[in-house]
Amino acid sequence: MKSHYVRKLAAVLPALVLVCAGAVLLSQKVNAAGGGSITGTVKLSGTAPHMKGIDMSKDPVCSKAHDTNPAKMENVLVGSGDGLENVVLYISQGLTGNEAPSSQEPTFAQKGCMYTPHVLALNVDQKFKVTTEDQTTHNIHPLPDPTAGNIGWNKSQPPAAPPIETSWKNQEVAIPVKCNIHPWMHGWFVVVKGPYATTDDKGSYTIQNVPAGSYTVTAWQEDLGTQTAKVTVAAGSAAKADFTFKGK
């Protein structure tokens, strides 16, 4: 007797097992089909500030990556539409605290002896990688607030380097970051919770996996500090939230 439950157990466990696979993989769909997403745009009121010209003739290299198009500083950019590129967007009210980090795994490239992106946006242990395109060593040297938790490094790259993996531990909006050898390369770490976005050269932007719920919005510039808006997030819906920044 005993014998013959053992076989119908046999029978029935890979049907079971077949079903909570199934259940969970369409409890997964459902998930995605209910996230949300904000839009919107930022931009400058006012006339765009002058970016100053760099001069890089300390170093050839750096120098001749620019022979056509002249480096400028990236503190305030203005593209189309007076559109604020580099503008990082993100959650800082609503969220539930569970929200798990970006699986993506973005770089911060140094190319041209500058930082690309300017301003890298990043959740609460999220991988990024640290590059190099030069043909020069850099010294890169993120300088996070003593007080937030974050440990900040100094680390040379020459010249084909492997890249540099690491993560932050702690939100932190914003981590400045400095090249010791070359003084004008200057760019930013933004360490968030939740889902982020940032605006491109049109001052566009989504955030992208926002669950239903009622949240507040930050924008943040390097100069032009923070702005924030309230915005309600329906299932599988869009919501609209733009930002303008007057120039100083």
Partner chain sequence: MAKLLAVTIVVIAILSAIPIIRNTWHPLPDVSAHGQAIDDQLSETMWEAGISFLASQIILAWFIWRYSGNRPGEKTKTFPGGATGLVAAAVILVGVEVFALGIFGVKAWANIYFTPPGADAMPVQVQAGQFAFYFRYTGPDGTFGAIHPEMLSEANQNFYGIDTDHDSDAKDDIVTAEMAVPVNREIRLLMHSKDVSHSFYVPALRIHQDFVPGLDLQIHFTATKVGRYEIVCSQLCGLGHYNMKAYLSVLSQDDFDAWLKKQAALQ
The other form holds:
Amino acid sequence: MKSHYVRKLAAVLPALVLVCAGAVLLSQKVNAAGGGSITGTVKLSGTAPHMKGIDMSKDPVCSKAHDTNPAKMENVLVGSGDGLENVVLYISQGLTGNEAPSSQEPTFAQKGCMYTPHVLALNVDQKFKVTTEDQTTHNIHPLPDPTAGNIGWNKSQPPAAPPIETSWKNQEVAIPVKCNIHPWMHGWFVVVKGPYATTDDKGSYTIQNVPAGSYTVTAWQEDLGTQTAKVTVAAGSAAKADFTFKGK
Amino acid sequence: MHDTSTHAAAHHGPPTSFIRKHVFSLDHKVIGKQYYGLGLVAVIIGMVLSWVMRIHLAWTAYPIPGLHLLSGTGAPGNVMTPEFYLQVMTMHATFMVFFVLTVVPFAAFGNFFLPIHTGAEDMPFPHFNMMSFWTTFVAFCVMLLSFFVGDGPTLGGWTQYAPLSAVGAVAGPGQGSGVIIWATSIAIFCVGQLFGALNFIPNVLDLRCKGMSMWRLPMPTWAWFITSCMGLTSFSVLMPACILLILDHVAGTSFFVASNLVINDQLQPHSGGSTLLWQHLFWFFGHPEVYIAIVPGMGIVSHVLITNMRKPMLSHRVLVYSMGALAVLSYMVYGHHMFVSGMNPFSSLVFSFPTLLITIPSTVIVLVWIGSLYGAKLRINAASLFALGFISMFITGGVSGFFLAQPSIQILLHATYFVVAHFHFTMAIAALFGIFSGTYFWFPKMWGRMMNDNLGKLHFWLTFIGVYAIFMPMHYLGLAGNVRRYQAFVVDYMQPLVGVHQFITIAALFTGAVQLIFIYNFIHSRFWGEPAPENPWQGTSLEWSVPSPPPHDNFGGKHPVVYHDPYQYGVQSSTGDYLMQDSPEQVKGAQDEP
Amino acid sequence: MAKLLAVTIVVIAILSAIPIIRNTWHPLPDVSAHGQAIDDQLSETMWEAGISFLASQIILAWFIWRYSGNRPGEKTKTFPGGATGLVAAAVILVGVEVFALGIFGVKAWANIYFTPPGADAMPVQVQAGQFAFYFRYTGPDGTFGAIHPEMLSEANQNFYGIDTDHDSDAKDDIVTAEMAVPVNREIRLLMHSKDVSHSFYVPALRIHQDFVPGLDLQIHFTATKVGRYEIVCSQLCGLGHYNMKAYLSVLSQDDFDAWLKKQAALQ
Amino acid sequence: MATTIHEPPKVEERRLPGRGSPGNGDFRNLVPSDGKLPAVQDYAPAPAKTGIWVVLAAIAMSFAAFTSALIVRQGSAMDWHHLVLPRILYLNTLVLLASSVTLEIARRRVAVFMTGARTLDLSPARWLYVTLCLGLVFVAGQYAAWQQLRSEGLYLATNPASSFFYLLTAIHAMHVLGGLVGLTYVMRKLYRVVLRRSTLDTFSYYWHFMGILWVYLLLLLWMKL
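Got the form predicted on its own; could you also share the form predicted together with its partner chain?
Whole complex next, starting from this chain.
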């Protein structure tokens, strides 16, 4: 009886080892060091939509932070040379599926009762921190689409509370996040697979560490929608993809 | 005893196994003690929760060591978040209202003493009685579970106003699974209490011993009888309300959720529900519930006072009629909780008058108590001190009712700390004083040992002063417009009031700590107290005619026969200045004709 | 010990009454046209309740003092008149007292709820949502644009869900986060809740009314004193309940016009 | 220390409570103690008979609460859709009322049976079986009604009228099923020859109440939905 089990175990163990080894081999990440990059600018044509001012009189802590510099909505931010800020660029087609999540741990800060950055791009499973610098309690309430598989949460962060550290389990473009105590506070999490980038105030971006290959790049803007472009990246060099969104 | 009798006791002899004796016992006395134990656990939980709340209110940014043990996410850095404060507040109220104020004065003492008072061997349906406790216990466990499921217990307050309670998790932490668990637990609790009423009412009506007419029932039994009638008609309304609430959550119906609600920028998939419907159903239960908490206390206090005054009440019947009037009126006044809820303003006026009317039976009860003190030979012991404290608390809580009964004044005081003070004095503290009074009085009978009276007196003094220090200032906060259920005071005009809150918090911590004296006294006396004689207080009702603690079938196989009204004190009998109900002795001056 | 209890009860009763008599904590000064009736009602009730409170506590204390202890040789006595007298006293004294209160209180209530607003009352809409109030003024056309719940978006600062592109009534609506009203002008307040139950409580204005989701209520008031007051929510509405508040500025007509103009420019 | 006298040796008759307000202990000793009778005429009033009124009061209050919920909900709603009741409900009503009649027949036969006249012709068990079957048929009929509504695309959450229809009928059906469980208990007792009159009477109160409640619900649904 006993030896029977031993024999079975002896058969199962090597099989297990083999499977594990195979899994490790298969999951070997694409070595990104030798990869190229995708770069470009995102611009807005036509007139920029009017960004309303925000009245924070409800909470004196917030309104005080904007005494000299009145707060405005950040849905469409146009910088110098019509560059569009806060556009997220990611690879929507052509990925091998073996990309490792970025190891950086970005911060999503609550500052002056606004979200900084307004849009935070993330990889699936990439950790990020939610911090607060305000002397008022915020609640952070991301509202993912229930069908996408991410679970929403709603947590308050009193002043000086430790950062909330978490990550998203599934790809989702994009998850709105809001503060109920300060209803004007509004931001986005953009959760993608593979390399990504966010435009700066001039509208320029660079997606680093893209292995050689053909891809579809998608540019996502919260109000203006998405645009795509096909690019081919050669090893060690930079491909270019520019986008122009039309103002409404 | 006849083996074919339907009498409960006939069905079960004394159990021998531990489980049948102490766990799934059919004996009403064991069930009473089980209820008492459940209440004790719940009151400790409720008190700890109230401490946490009070500390946070007084020193909002101050970390409370160990708070993270209570909630994984609710207390980052041990500082309470707003949602966790509300969750704690909701659970404090729920545990206190349901599992302490309903369970102890009514279910615990009632179970233990009602059959003895009526001269019965047991409740009429011992199996239902056992189920009554165990369903309540399940309800308690389910409620406790909500701390550990999802994002914690519900934050909607014990009143669970819809649609906050009915739209689901989108409305805030705990509003998804938390509300479902809350409503399930309360529905189960209702079943348990209905089982209780199913035993209490037939016991009083059908199982009275020979000679025990209705008017010969002692005061607490009258109170429990009236309370069980109230429980019967109010818990059977709360349960359907909970079912509707659960259906709104899980089945997508729209009983309580109106059309076109937008929460977090999401249009809610409900239509046409009535927001006020929940409030109507809830308060139809909720107001009688207040009397379910307080009326047994009135009965217990009357019982304790009479025994310690050594003279009968001015009028037994007036007290009973007044309690009955409270019970009947309690159904007609529930609308005073909704004066500014958006009811038709005319209904607010209609509800205002019966509410004012309730002051009359309440006043009669207080006056009968005070009037009875006239010419008494009052004994001072822990039980009578708490009974006197009860009267003082009830007066204080009662007069604030003058204000809240008037819709025009509610414009100023609705949902302020004035209301908090009012209901804590009446239903919470007065009822707790009734519980303490009953415990010191009946402990010898329930556990066969005497409690330490000196410790009891100390407990009374510190508690009496403590609760006034906690709740009296809340009236002032309310007058100054301090809204309740705030986790921090960010409103400008409330800033000067924070000092008062700090005073209240210190008083609350002190008063809470004082309860350790009681717990020590309770545990110590339970095991090492002086053995209790049969009738330590020279009482007259039937519980004092049996050994302490009473035997399995209460009367040792005999059927008691009652010859007198319950409170024959101040007479000259062979036993002293009192005449027991079951004593056939004839004494000059004793009232024994019903 | 009974005597100590009697003294304690009296001391507590008197200590409790002192802050009331000295008016240490009191409602915010009234700035409304209708509030005086409420304040009078409150002080009448305070007198009656205060006297009942002190009298019953003191009598209780007196009896405890007088009738405690086993006094050998003394027989127990019954209160003269017995229960019947007490019941009669309770019914007559308390009954008359509280009914008088109730009936006088009707007047204060009727002032607010049973008198319709004047035809020239200025309409202002207030919307409650988790956890902020937003106010809406009609603009020059005197009408509010329709509310489209599906268009409501806090992210786009369209707090009311109004369609400014297509709805001509909505084009000139002015939505603000702070409320301002001209002094001595009757305001007709239209109350709308976008999500759960809230309450509109302005202690200084003696106004307190819940928002009922699905049911738009109206109240009306006149503010009589220039100043800045606070509007708070008193109906538990979720985690941010404690921070759900807004300021109410009562301005002179000129200041109000200027304020409204400034707000219109910000739309 | 109190000395308590349990045995009342010499009591003047007039000291015992008069007829107006007796305790119930008087009835305690009426029960034959030989245990031989198939079913015992127990002492009156039996607590079960009071208990059943408590139960019925609780059920009545619950349905009163549901009724007021229905009326308030209908009064406040703009989304009330008229619902045509499935025809089978009327048939079910007849079935349930018939079961009340058969139960009543059984109850009377048990009364005769208990006096000792045991003849096969009078066997009450047969009628109890009929009652049980009719009860099951009623529940099956209700199920058929739900199926019919489902086939019309009306589900619990479709509109408030259908919500109330499913809710009220389902809760009533649960009570009926509970009653059927009680009926099997009664039948088991009958076979073990320990059935008490009060048990059967109690059950019959409950069962008749279910019939009355159903007629009330039917009228309510018919008028309001």
